[in-house]
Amino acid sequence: MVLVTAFLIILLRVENQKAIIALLALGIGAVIAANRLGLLKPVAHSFSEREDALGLLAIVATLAVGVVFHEDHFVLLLVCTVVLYTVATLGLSIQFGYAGVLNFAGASFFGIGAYTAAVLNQHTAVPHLLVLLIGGLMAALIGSLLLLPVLRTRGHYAAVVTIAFALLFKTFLEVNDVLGGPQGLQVRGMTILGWSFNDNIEIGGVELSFYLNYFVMSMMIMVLAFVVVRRLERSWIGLNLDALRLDETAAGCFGLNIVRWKITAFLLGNFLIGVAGTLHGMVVGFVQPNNYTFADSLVLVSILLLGGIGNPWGVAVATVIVVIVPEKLQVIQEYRFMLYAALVMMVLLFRPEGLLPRPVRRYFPGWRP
């Protein structure tokens, strides 16, 4: 974990394009070599046995990145984006990975949260912590409009329903002048008990970036979301969702309520995506329709496929790769959607289970398959 954190800090610090390419090549080569030498398996086994310790180390590592770049607005904004995209893909993981409900409108629900923040912060005095919850609830509520067609269809047909929603959502935003039309809306920054998150922090004469406020808030939300998703997976609810994903007909024959669990997964996933979108809207301070297109939904799906469907740790790793690499490599930034498409094709061809496949479910503490 120390080596990974050091590598990430160096990658974020370096600006020279050749040095970045060399670093990425070094990182890929080191992972391949470690895999060939069998060094990754003991590490993976150790982490699977002590997942709580892994979580604690991951939090410490992320905080270390925040401390190192405490004055750098751009890097902190990038890290906040990674953290909030991770929360959003955790929501997709509940839908795709556990219940098998396809959702290709992730960016739309992300945008619903962001637009909720823009409207409520601008026109009401609702406490901004409450705005986060309302953003999530709005995403779940509007997502419930898709329940009927999603429940009446399966597989690719359900995916088409969500694709149609993503296209309609962007068009709705563009023609709606109340929501700013194509120009979008400004979003007021978060304020909690008089503490403005958009003001730089000064401690002992040292001025810190105001993005540290959002960084800490994003981390708190990600930890909560991670705990919820892991608890959900290990519970009897997660067991029902797994049964639903593996064989819907057999699950129904054994008495599982298919409709109830599909609704649960779809709404809970959209709620997490909405909460992440709400805070992201406050972080960037501006929302517009072009930020929440169908292509952006595919980015979220590519993160899920790259990381490993159903594995929260894989989602976190894939988000770091998909968000940070195009930002650091300016030469490929214009072609980032081609990069995402290529990543998805390579993963589907050579590693369909993703970089970190979901491990076999444990039914009892200490039980081994």
The other form holds:
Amino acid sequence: MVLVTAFLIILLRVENQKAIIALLALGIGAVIAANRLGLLKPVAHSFSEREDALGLLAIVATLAVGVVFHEDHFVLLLVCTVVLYTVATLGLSIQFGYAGVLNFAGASFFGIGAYTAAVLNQHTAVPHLLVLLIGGLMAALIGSLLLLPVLRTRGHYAAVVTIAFALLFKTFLEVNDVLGGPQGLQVRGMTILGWSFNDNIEIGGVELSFYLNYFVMSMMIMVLAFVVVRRLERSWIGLNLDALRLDETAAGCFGLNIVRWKITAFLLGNFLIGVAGTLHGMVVGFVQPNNYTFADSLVLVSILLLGGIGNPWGVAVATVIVVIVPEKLQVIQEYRFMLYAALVMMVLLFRPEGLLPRPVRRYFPGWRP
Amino acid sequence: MDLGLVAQYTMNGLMLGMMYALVAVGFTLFFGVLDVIKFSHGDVLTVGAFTALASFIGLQSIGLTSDAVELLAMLVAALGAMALLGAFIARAFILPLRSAPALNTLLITLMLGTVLREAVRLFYPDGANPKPFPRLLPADSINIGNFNLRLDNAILLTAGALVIVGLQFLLNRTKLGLAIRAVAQDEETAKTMGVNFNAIVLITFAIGSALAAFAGLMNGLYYNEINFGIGLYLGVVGFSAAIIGGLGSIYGAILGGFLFAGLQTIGAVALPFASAYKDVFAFAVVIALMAWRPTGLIPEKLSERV
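Can I have the other form now, the form predicted in complex with the partner chain, not the form predicted on its own?
Everything in the complex follows now, all chains and molecules, and the chain you saw is the first one.
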């Protein structure tokens, strides 16, 4: 874990392109070598034994990254984005991974959150913590307009509903003058109890980047979301959702209320995506329709798939890869979408389960199948 | 409203509908033989249109200037290349994933579409900007009142209709069509009867992709401009059309295509607010239609194993 953190910190610090490529190659090589030597299995095992410890370590590691870069605006913005994208993909993971409800409009719901933040912060005095909540609720509410078609359709037919929504949403934003049209809107930063998040902090003569505020805030949200998703998966609700995904007809026959659980999963997922989007809107300070296109939804889905559908840890790892690598490697900036797509195709062809597949549900600690 | 204007709008709607229907028929064909959605269909259309443009530029540079020859060459190049591409896609990405969940096939073709689209954007010279498409059809027009019938539009419309009729003929009257229908009906039985399953799948994908290339060419000739994004848009519209018509039925796809075009035209003309909302309107109706008829207007026969 310490090694991984150090690797991340170095990666974020280095500016030289060649060094970055070398570092990435080193990282990939190290993982492959560890796999060859059989080192990964015991590590994975001990992780799954003590997941709480792993969680704490992960938080400490992320905080360490935050402390190291306490005055570097860009890196902190990047880390915030990673954290919030993770939250959003956790939402998608509830929909795709547990309940099997397709949603190809992830970026749209993300955008709904951001636009809510823009409008509310500009025109009302709603406390900004509440805005987060409202952003999530808005995403869930607008998502509930899609409920009827989502519930009634299946498979390919379900995909078209959300895809049509993603296109509808973007076109709507582009032609709607109240919401700024193609130019978008400014979002005011967050203020809690008179403490403005957009001011730099100074403690004992050390200047801290204002993104650190957002960083802490998004970390809190991520931890919350993570705990919720993990608990959900382990609970009887998670069991019901799994049954639903695997065979809807059979689940119905055994008396599960299919409609109810599909609604729960869809709305809860959208809520998480919306909250993440709201905070992201405030972090970036700017919203425009081009940030929430169908292609961006596909990026979210590709993160989910790359990480392994239904495994929150996999999602976190995949977000780090997908968000940070193109930012650091400016050579591939332009080719970003293409590389994502090619990457996902490779994963689908050669490792259809994702990088970190979802482990089998465990009932007895320490029991091995 | 003036009758001439109505006729004009109808004509525009028909043109759009023909393009959508051609794309939608492709989706239906693929779904018929293999039960998969090939989402890269729209981007195959883009690549087809760009192939046509490239071959036009190639012909220009060797000094050929006859419109008819150029058009024919573009048609052959685009259709042939896309038929090969379609067969290759089926061979390399879709057949290997047959046993995987439907979501995987959906995603791999979506991503393949992204790769194709980005490849056009990045590697075609100056591909990120719209490209002018040559005007090769006679542009005479007949005016009847407010109705302005352009000869090139009429030719395109007729050509599109002929292609669809030809496809019908191929599917219903020839041995190949019989084999395709047999595979669509029941793969196992078709195999037992001596149908070469893989070959039929590849041929179907080739035909469908050639249809997409034709639609791309039609789109270019109609608007006299192409860009790398047309495929994404036309693909999604074609997919929606195939779905609202009902997957697995060619007539459904054609109906869906014209229906979608009709919705857009109505949205642009008859709604009180700005015509910029026509897509919003059309997609909203698609979502509503899906809620009303979850498996399309002409539903395929489904049975639930309970």
